[in-house]
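First, one chain by itself in structure tokens, the form predicted on its own.
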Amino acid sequence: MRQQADRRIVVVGAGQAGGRVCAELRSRGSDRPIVMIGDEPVPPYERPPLSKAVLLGLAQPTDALVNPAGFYAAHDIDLLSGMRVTAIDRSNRRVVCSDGSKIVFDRLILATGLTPRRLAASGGDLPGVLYLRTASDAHELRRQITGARPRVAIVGGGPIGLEVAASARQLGLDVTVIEQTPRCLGRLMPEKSARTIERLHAERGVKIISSQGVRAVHGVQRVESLVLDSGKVIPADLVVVGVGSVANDDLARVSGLATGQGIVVDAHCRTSDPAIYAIGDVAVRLNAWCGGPTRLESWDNAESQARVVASHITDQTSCTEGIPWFWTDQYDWNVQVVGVPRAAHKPVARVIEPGRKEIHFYLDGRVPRSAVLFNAGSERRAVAAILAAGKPCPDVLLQDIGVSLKGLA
């Protein structure tokens, strides 16, 4: 038994990154004992459907499992659901669980994810003020949003907020988005692309109020209205908050690992303790595309870092860093961001179908560095190849839909 413990891999966090790293380890031939510990009472599932198909009633939160339900038992992975890790005992190479048990590890992988940032306004804890991160959150939001056809206010014009706005409008609800900065999606894409998404929502009846924060939430037994910085009152029967996130790095920080708005890792996703790794939303890793250490919150990043860690633990060729890639589905639109768009870069639009299908390239001088694709997902690989090449490209060729993008890389 001690020999097994000496080889054991413990994964803390049973989300996208945690579930994928288990599968990657087994697919790469690792026969080490694996224990995965997650605080939700369900196997790892993918979160993107929560704000879309689940909210619309087209799917259940756990329909999109990372691995099939029987995968863990079939591959000798001990999945401990509904369990929290309360401490990391680095000296004795073990984790302490919420039931008092202690599990010894040889390698520890932290995939603890993030927590939605709370609304900093008086009355923000009233019933009817909701957040969306987990399957349980999605169940509750679905229940309330379909209960009495409420007026919905969404605080935060980021991807989650706008996905919820789109779903709520598709359900026929009155929707207002309140964004503290001058425009939505400010952290994700430059103004030209963000305005395209804002127009999409406005055309479908979403009211967007920008450059306004929430001063207070009013209500007696539950939320009834929001008071903005300007003093304007927005009636609301339901409020969904999407104002960013906080990395769940407490375990790492308390145990003495290097942290800074997340858990700091190297190219192999190792923390300052070489026996401990961190992956996914919680990991701060040097990324050449981002210009420095960055914490990326995306499905693709969780998948990529799971491969990096699995390859390192199994002594295989290290996986190379890919171009950051993020997508969001809103109404019947698919929007994909490749690379890291910057406001200072020049936009060049490739209009394939006016008003619906476009690619916005962003150029540093004459070199394409990033792109936002609207309903043009079939071109993503070609676009990524152009960005990876890092070569100058004339605007006219990027704009000309008669020129194949595959030939421009």
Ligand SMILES: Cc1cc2nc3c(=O)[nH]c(=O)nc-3n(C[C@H](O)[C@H](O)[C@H](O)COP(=O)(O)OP(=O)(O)OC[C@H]3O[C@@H](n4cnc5c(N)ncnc54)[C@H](O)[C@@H]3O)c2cc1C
Contents of the next structure:
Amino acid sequence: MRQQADRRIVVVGAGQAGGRVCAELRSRGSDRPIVMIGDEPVPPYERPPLSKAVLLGLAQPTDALVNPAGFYAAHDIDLLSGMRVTAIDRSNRRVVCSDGSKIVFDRLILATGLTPRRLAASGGDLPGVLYLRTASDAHELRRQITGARPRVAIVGGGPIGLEVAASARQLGLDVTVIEQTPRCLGRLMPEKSARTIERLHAERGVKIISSQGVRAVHGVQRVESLVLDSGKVIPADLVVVGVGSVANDDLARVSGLATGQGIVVDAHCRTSDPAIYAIGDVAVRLNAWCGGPTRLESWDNAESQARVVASHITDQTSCTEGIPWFWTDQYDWNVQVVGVPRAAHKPVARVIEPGRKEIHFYLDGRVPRSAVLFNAGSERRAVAAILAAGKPCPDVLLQDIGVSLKGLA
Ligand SMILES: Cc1cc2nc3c(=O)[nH]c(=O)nc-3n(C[C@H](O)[C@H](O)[C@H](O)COP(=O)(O)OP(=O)(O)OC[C@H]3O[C@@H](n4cnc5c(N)ncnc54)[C@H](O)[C@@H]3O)c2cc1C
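What's the form predicted together with this ligand like, now that we've got the form predicted on its own?
The complete assembly is shown below, putting the previous chain first.
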């Protein structure tokens, strides 16, 4: 028994990164005992459908599992669902669980994700003010959005806010997006690309109010309206808040690991304690593409950091760092961002089908550094290869749809 504990890997957080690291450890031949502890009552599932297919009623929140049902038992992984880890006892190499049990580890992997930032406005906790992170959030949002609540206000014009806006419009609701900065998606893409997405929403009847914060939420039994900084009142039957996130790094911080807007890790995703790793939305890792330590919130980042840790634990090698990539689906549009677009970089557009299928490259001088692909996902690998090559490329070649992107890397 003691021998087993001496080799045990404990994973805290049963989400995208936690589920994937278990699968990667087994596929790389690790026969160590694995215990995964997650505070949600269900096995790891993918979150991207929550704001899209699930909200539209086309899928259930946990239809898309990270690993098939039965995977954990079949691979001798103890999955403790509905259990929270409340502390890390580093000196005794064990975690403390919400039921008081203590589990010894040889390696610990923290994959605790993030928590949506709360709306800092009076009345922000009224019934009808909702957030979207978990399957249970999605279930409640779907219930309320389809329950004769015709006016939806979305606070925050980030990807989740805009995905919810698109789904709500597709359900025939009246949708207003309130964005505090001058434009939506400001953290994720430069103006040219962001405006394309704003236009997409405007054409479908979404009202976008920018450069306005929310001063108060009003209502008696539940939300009835929002008051903006300007004093303007927006009637709303339902409010969905998407104003950023806070990393779930408290376990790490309290146990003395290095943190700062997340859990700080090295290239192997090791924390300041070499027996403890952190991966996914919670991890802050040096990323050459981002120009410094960065916490990336994307499906791909959770997947790739899980691979980094599994390879480090199994054979002490490290996977190479991939170029950051994420996608968002809004209406019938698929938008993919490769690299880290910067406002200072020059946009060069490759227009494949005007107003629908375009690639916006962003160049540092003559070198393409990032790109936003509108309905052009089949070109993503070719675009990533061009960016990874880091070579100067004439604008005309990027623009000319007669020139294959594959040949430009
Ligand atoms: C609505 C929505 C739509 C998205 N759409 C896209 C998309 O289109 N494209 C894209 O690239 N990315 C998308 N993402 C982002 C992507 O899903 C996340 O980046 C990914 O889930 C991160 O994985 P993770 O394992 O780090 O965190 P999570 O998947 O959040 O998993 C963390 C888990 O840890 C649990 N936990 C936390 N603390 C404890 C504790 N102390 N004890 C036990 N368990 C704990 C949490 O409850 C959670 O279950 C979306 C996210 C959301 C919410």
